[in-house]
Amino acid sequence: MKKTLIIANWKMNPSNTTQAKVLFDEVAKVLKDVKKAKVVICPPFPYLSIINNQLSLIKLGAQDCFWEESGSFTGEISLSMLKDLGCKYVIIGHSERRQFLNETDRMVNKKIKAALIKNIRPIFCFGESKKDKDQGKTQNVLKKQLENGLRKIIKSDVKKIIFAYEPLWAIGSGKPCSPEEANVIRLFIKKIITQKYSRPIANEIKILYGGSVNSSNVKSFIQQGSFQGVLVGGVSLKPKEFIKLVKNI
């Protein structure tokens, strides 16, 4: 059976390293028992260390990684220390990294290529504005946000990636895109990656929604958008809805 995926993002929460462990805790020993869903929790940099990831069916994700190995890069935290803290998973792209940090769709490409050689889970994000969809713009803007996203990567790579479509006008709005129309987006990533690759690459990548996800509408988007998981914010802060999310795909 192929189990659902559930990747949690934190986000810049907690505040501290005690609600850190309390919330994955509080997470983790409910979700022991789960069998339908691979659950992936992304927290802070600081709370990598401090989170006990001994269960199987729990993974330890980052929230974003830099493409160089080391050197004079300020800040920044490099693949390899993600594989030495534990991650498997790291999320790339990330909207409000593009919206604050300007991070373009080069700096993207470079962290998926970086992440690939290090064999750590690219979680590769793109959506569209509102604006983008207000002026009928959503097929051209996630076109060239992929086909940028996956300048020079290779067919036995790009199955690795896992690709998370998140509008940005849903993320943390209370409202999230409708399945039907996730659906038809889905349909249309898959077009671009038959086109670049083939058509059974595309049948086999994973794609995920995020953006307003809740435990009320996630079985919407893995059955009737036919999504393989989802990406989740705000509701992976809340132990008790995180986990009926979970117990409801």
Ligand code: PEP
Contents of the next structure:
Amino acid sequence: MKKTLIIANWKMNPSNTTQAKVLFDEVAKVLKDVKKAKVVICPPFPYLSIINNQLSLIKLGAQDCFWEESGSFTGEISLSMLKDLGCKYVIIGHSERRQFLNETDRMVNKKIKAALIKNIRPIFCFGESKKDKDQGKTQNVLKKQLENGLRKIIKSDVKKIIFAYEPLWAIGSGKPCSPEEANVIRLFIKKIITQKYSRPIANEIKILYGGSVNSSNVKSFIQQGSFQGVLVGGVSLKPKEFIKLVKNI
Ligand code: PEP
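Structure of the form predicted in complex with phosphoenolpyruvate, please, following the form predicted on its own?
Complete assembly follows, chain above in first position.
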């Protein structure tokens, strides 16, 4: 049975290590042997080392990385460092980084390639803004983000990428995309991958939805929307609600 992938993005929360440990332990003690889902928790960098997931099915992910291996890059974190801390996944190109830190498609592409080299699975985030959507530009914007993000990535590697469609207007707004609308986008993503690679590859890749997912709507994205998983922000900080979400898939 293929497991549904649930990625928890804690963003810049909670505010200290004690709270981070409490949050993780609360979730892990219930979800440590959950069968239907694969849960990946992506805490802020300083908490990666205090979250001990050795005996759990919960996997660890980071929220960003840098593409260089080492050197004079003040403030950056390499993939080797993330690997050393037990990260199996890394979120790349989240809209908040694109918006607040001017992260470009080119940088996203470099980070994805560096993660693939280190065998850490990239969670490649992309999505359109409200303005793009209102102007009918959604597909053009997504096509550009996908093509630029996947530049010079070969067939055998693209299968390792987890694609996360996150419409900006749905993130943190409490107004998710409808599963029907999200499914149209999922099929569009597959079309782009088919054109760039092949149909078998498009059928193999994992595509997630993210944006105001909660315990009541998660099932609709997996069942009606046919997504292979979800990326969860706000709800991942509420242990009871997050556990309910994972159990409701
Ligand atoms: C996100 O930021 O990736 C996200 C999906 O957030 P939220 O679930 O809060 O909309």
